[in-house]
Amino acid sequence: MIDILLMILTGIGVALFGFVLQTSIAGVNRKVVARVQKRYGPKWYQEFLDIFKLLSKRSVTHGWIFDFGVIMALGGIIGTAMFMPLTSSFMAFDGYDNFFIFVYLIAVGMLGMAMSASGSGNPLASIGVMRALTTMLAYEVPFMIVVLTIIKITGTSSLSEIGLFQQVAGNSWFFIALPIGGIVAVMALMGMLGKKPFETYIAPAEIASGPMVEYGGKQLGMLFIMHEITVFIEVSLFVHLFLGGAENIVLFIVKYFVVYTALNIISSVYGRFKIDQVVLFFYKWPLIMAITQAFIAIYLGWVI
């Protein structure tokens, strides 16, 4: 019993983190766009704050639905967090870190935050959770391919596995190993992080901001940790599955970091998508690169 309540703290404790490590790093890299955009940016800690704002705030409700499903969407998201790896060998749950149970825990916040916008009664939050399952569809399926090409290799779904199978002397990085996933990989991680040309979910200019557009005050506020919380979970997923893990946690987070920033550089010198524009770029591109990947690696058998 004890075993069991020390390792729920440590999942708490490893998604407390990741907020952390994400608002803090997320507020690095407004300054990082405002300079490449020639802007001065706000001050790194910006993040915390706005958030801390909206939780004191009051909020108005539009039934039982929209609130629960913010409830729904970052307890989703936190016991997701839970599972995640920091390091090679450091877990809240030893042996639970399979890719797999990250892929069905992460819908259920996604889940969430559909029930409570779709509930809020506004169509442009409607219009905003349509778009989003329709990209997290599009995106999907060449990352899954990609994904499962790395676990036939490896002959396991476990990410702390998988990252100390490329730490092996003679084996690469699988973004080097295997190329052509890795930028299937990252177009994809563009798509999860809503990152320009994906952002057709948000669409300020288009629908007013989305799901989230009817949300103020305690509740904007728990979906902006919500938010944070999924950014830590899908970069680390890449950083564990294509960047080898990491031996320990400073080299975490300088992989974390590097990422994060290369991502955020490339989308702020691009234009957004249209919806269809998204479907179609996914199901023609990323779709034949991550085909050609698969059969490369598991039937030619050619990995570097």
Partner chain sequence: MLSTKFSPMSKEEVDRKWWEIGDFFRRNSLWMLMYCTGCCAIELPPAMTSAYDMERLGMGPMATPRQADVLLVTGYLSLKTLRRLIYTYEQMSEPKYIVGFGSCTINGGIYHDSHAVINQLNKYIPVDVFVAGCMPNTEAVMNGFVDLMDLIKNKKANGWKDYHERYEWYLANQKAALGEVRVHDEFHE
Contents of the next structure:
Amino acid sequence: MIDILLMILTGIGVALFGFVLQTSIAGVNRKVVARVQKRYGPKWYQEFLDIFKLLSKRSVTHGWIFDFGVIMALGGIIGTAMFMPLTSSFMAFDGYDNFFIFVYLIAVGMLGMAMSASGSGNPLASIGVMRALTTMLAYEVPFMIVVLTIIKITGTSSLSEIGLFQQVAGNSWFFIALPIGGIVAVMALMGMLGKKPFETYIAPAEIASGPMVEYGGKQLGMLFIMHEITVFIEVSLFVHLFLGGAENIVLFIVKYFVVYTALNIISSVYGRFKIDQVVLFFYKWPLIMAITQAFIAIYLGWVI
Amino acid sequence: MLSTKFSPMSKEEVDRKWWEIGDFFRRNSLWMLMYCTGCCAIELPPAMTSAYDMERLGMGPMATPRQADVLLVTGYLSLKTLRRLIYTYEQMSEPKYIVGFGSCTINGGIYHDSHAVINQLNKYIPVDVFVAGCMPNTEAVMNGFVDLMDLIKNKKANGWKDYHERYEWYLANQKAALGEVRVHDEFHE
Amino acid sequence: MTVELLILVALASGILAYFVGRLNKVLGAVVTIVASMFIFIMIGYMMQDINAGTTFNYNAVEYMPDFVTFMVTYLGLFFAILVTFIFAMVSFFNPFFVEKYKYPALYSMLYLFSLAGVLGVFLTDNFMVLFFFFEFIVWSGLFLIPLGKNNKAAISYYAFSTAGSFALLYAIFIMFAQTGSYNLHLGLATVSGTTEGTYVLALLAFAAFAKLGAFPLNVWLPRALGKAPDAITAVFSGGLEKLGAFVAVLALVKLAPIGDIAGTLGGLTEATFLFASQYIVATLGAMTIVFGTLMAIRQDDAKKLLAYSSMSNGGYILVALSLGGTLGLSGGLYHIVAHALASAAAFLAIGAVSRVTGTTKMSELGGMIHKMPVTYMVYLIAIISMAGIPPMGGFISKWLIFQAVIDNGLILIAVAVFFGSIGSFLYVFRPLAALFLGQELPQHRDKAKEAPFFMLLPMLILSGLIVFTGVMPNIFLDFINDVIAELGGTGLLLGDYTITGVNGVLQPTLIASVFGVGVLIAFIIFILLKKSKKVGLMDTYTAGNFIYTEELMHYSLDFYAPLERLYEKHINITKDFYKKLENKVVDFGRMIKYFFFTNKPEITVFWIIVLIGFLLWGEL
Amino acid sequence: MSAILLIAVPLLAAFISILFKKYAHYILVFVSFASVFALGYMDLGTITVGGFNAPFGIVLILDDYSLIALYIVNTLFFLVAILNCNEFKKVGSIMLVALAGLNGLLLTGDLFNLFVFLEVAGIAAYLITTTNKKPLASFNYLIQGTVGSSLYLLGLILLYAMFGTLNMADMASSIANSGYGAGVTAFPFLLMFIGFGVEAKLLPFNSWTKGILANSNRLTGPMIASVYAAAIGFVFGRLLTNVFVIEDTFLIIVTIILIFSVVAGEAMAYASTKVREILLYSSVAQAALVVVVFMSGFTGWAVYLIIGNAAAKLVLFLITNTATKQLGNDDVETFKGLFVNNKVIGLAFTAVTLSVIGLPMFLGFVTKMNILENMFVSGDYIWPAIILITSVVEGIYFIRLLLNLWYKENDLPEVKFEFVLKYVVVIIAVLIMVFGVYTEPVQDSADNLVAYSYIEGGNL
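Output the form predicted in complex with the partner chain next; the form predicted on its own has already been displayed.
Next comes the full complex, and the chain you just saw is listed first.
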């Protein structure tokens, strides 16, 4: 009983760590993007300020589902983050860091948010949710195919074990071992994080930030927290799956930072796709590339 | 002699402390809702982009009134837009602030004798900071934001409280300007 | 209680329900509750017997022909318990709906007749009995569907079901010609792997596809489920459709697969190959998934949408069963359970809404959550399971199926499976957003109220089970392991709380509790912060515009319009195909009429001469 | 009692009834009832007529097969007669002639005698169909029927020239003993087959059916589609199983005709929008199916198929024609919702239709299953496939019809069915259902019932 409690506490610690890590790195990244745009940029802890400011405000609610959805969203994401291994050997629930848990448990959070947004009664929120789900339909399939290849090669769907597999001498990181798949994964990751050109579902100037249109104050703050943890989960997934996991926490943070910053830099030079362009894009090249990669790797055995 | 005894703070004191902490966050993270009805809006792009970079101050544009902290009224307001401005302002979550741009919001500016334009914005909604000029240059705009931050720090940005306290007064002014039908949709008139 | 006695009870209570129903409509429907509950409990008792390790098989009463035998197997019992349970749950809805129908007494009778048919199909070892009840269900369903006021739906249901059952019949006779007996196990065992086995497999697969509404035999499913009475829809989707799954198990598991690709190809490294038949069925299953998903996304009618989701889930079952192996089998069987519960609950929830509003069109509904929160929660839980999100049952089965697909390295199938899985978020969310959430439309604001207790009860039980199957799946998987053992496979490796798959261990209880902890934390954060101000639904961001019409603020029509635009031109192929096929038959009939049925006797004489000429060809 | 009375008494009564025109219909009812009743007292066996022994003289054969046939035909005839005796008083005498002809057809063991009865029954039928008030259709029927019987006669003449006998059993054994190949007898048999094909409604020869049945009334519909169809079916069965040698090219032709009849019949019914047309095209397909089953040698089940069909068509045509008369036309559109206020009639109609389609709990299911089973056992995989595929089509149009008749909201058609009719159709429907569930006697009798075996010299 005690060790289960301890595990859960560790899990909460992981989630908290993820939140702090991602929020800081996001702040730093705002500076990075600002530099790209020849600006000075905000303080590195600006994201924290934003979130706590939101939590301090007096918000409005549109009924119980509006609040319930937010709680479910944040709860689901915290729950998901608790499973995330930080290094390839450190995680809260040893042996249960199954890839599918992340993919699907994260969906509870998404569903909660979508539900809450639609519950607000604002059509723009529903449109945003529609776009978010459509985008999800677009990027998820190519990504899953690449991960399928990895799972098939390593014979395990545990993130830490996939990480360890890459650390064995002779095996290279999957980003290098499966180069085509790696590129697909990067594109899919940009879709997951809602970075340009795939930020169609936020589109502030078009649909007034989509799902978040009716949020203010604490609900928005909680969604921000949720967003940060989601990003933490998704980027960590990438690190574990494609960049050889992490032997220690420093390496993890470094890899994490590199991935996230690189994505931000890429995204800062793009415009925005229309929603059907997103779908068409992902179902054209990334999917073909992912299938090609899977075929080469699984049936021909060509893994670098 | 200082007492080592722990004296619990009163509830008001606790609230005040929290409020001060909140104010710190709020003034360092001002999210704007830009109500770009007039020409002063043209000052915002340079303020946001690399020339002045208001993100340094933690400010940024937001899409909807629910998310925003500060409402920027950039210039003259016709009666039609006034209705919408009030509606928008009332949708914002508290605490909320208003910055009025240009002389039009102060005294009507060059439109002071127009039948369709209001002259004094703070008769209808509480304005915390005015940025004078026709139009104000970007430094003035930035200065206005910093002023607002100072006001928040000094707990003087109380327009939203004022709106609650003197709501009848504001309402009367609004009605006087807009007629008995304060808000109405053109589809349903 | 023996099987034939149960069937007789079902039939007798059906007739009783008819006569009681003639006197009092509601009372007749109450009979269906009592009878189906009774039968479910009796079947439950049967499970205790079988747990003692006896698979019992016996001839039914003497006056029946010799071939009428019944047999209780794990497989049959698995399906029987599930489907009778769905029947029992749905029956609670009958009293509330029966008054709306044209022939209420008939409704109650046929409801129980279908139940009798279900028992007969699952609990026999005789093909003839199986077929008899199979068809029996078809015709009782046939008259149930148009009670929802659409004949067309019933006709396409009949057409496809009968095509399926005749395929089954043909297969049965092929086996009969081989063995001289109608014994199910003997027949399948005899033809398995032989040339006849190929035909039997194809025909049985056809039957399974027709019953499951799988691609390309999918046209009837959305029509029938979309138009049938609300309670019947739930029964169809949760129960009767599973007949197809049952036949699929017979075809795909009990018969050896055909077409050894690995043997003929070989050579390619590290790749495991399935048999050709498995590939074909899996591919069709995959197409079912994609097709069902794409169609479901487009629907405006919530029931039709769920019907297409049933189709897509049927595809999962087919994919899983066709892959076979421990994971495929247990995944498929578990998916049957998960989907039966989830779709029954979802359909019941929609039914409860349609009861108060009189419509299931999403464009005409909105904001039902404010009046029907419990129904909403039931629907929510159901769709979470349907979308395969933990901690509901659907996740477990999808996890197993994914592993089976990955383990076999089926890339293209995987594309479909993942697509369907993500796509299910899209379509299940639509009724949630458009029907339950969003603006509360004025036309339903006054009429709508929460469903009465006896309607909520089955929905809540189903929801509870959906959660339970997701949190403690091992209890069910244990039983499924027995089924698999009976089918000659190896069961899953189960721990106290863990399920061991081929590439990972899952602990559903842990996931659920961690999720609970997460929600708790979020709740604490929420409750500690300042209380929000309650505002109305119409007080939303409109870019400053004043809008007083709820419809204008309710985004429900053409929800996924940008996505639909990408494929809407290509989606109707099966429908068009059958439409064309029908037209061809009609054209052919008309042509014959035109050529032969004139008022001119000389035409007849002409044909006679042609015939005689044909006979004497060469002699003259 | 001698079976010859079954022919003689109606014939005699027919002549008497001409004298008492007013009471003709009472005589008809009485005689037809009497002949059903008398069947119980008939002794099985061969009756020699005119003192000449078979194979030289005419023989009447009363065996299990013809007894069943007589029971069915006479019962159906009685039902038709009693339901219509008041409405169609004029045709009483002709009906009596028809009864004599039909009984003769079923009883006779002589091929030429068969032709005579065919003509008697045929002429009676032509006359009966004049009550349709469609002279052209009746005329067509007359022409085609006559062409058919002439062809039959032509074929028979050829056979007689070849084998010198007219007795069925003798003919069969002569052919078997003659050592001729199938090619030789194919031509006469084809002519005879066509001759019967016209009466039995096989496809290229049956264009009369549309004119007759699509315009039928309460008398002609059941009479032609049920009573005549049953009688012709039985006789055709006797010929097919005992006399005809179907091989080689002839087999191909027959198979093509039958496949074509079944497939096209169902397709035409599918394409129809009038109730009577649906029924008549469906009976075209069913008639072909009967021939198929006889040809495959499953006499017992063919008999049940005929019984099921005849009973079903009786009910269907009775109900349809009653309704048509009251509603003015027989479009499905007009008939919509017919059963909403006539539930009993509706239930009978439904039960009978489901039996024709072959759904479980009804007699048709048992028949169909056993036919298919026997076909499979004998190694025939093609016909079952055709039967099953066409059954789907058949099911669809019948179910479409049924649902249309049952489900309509308002604006229901007003039709009254008299008490006797209700009684009759319900009894038939109940019987069909009872034997659909309690299959033991059907199973047993069908397995026992094979067509009679030959005895040297023409006695059977």
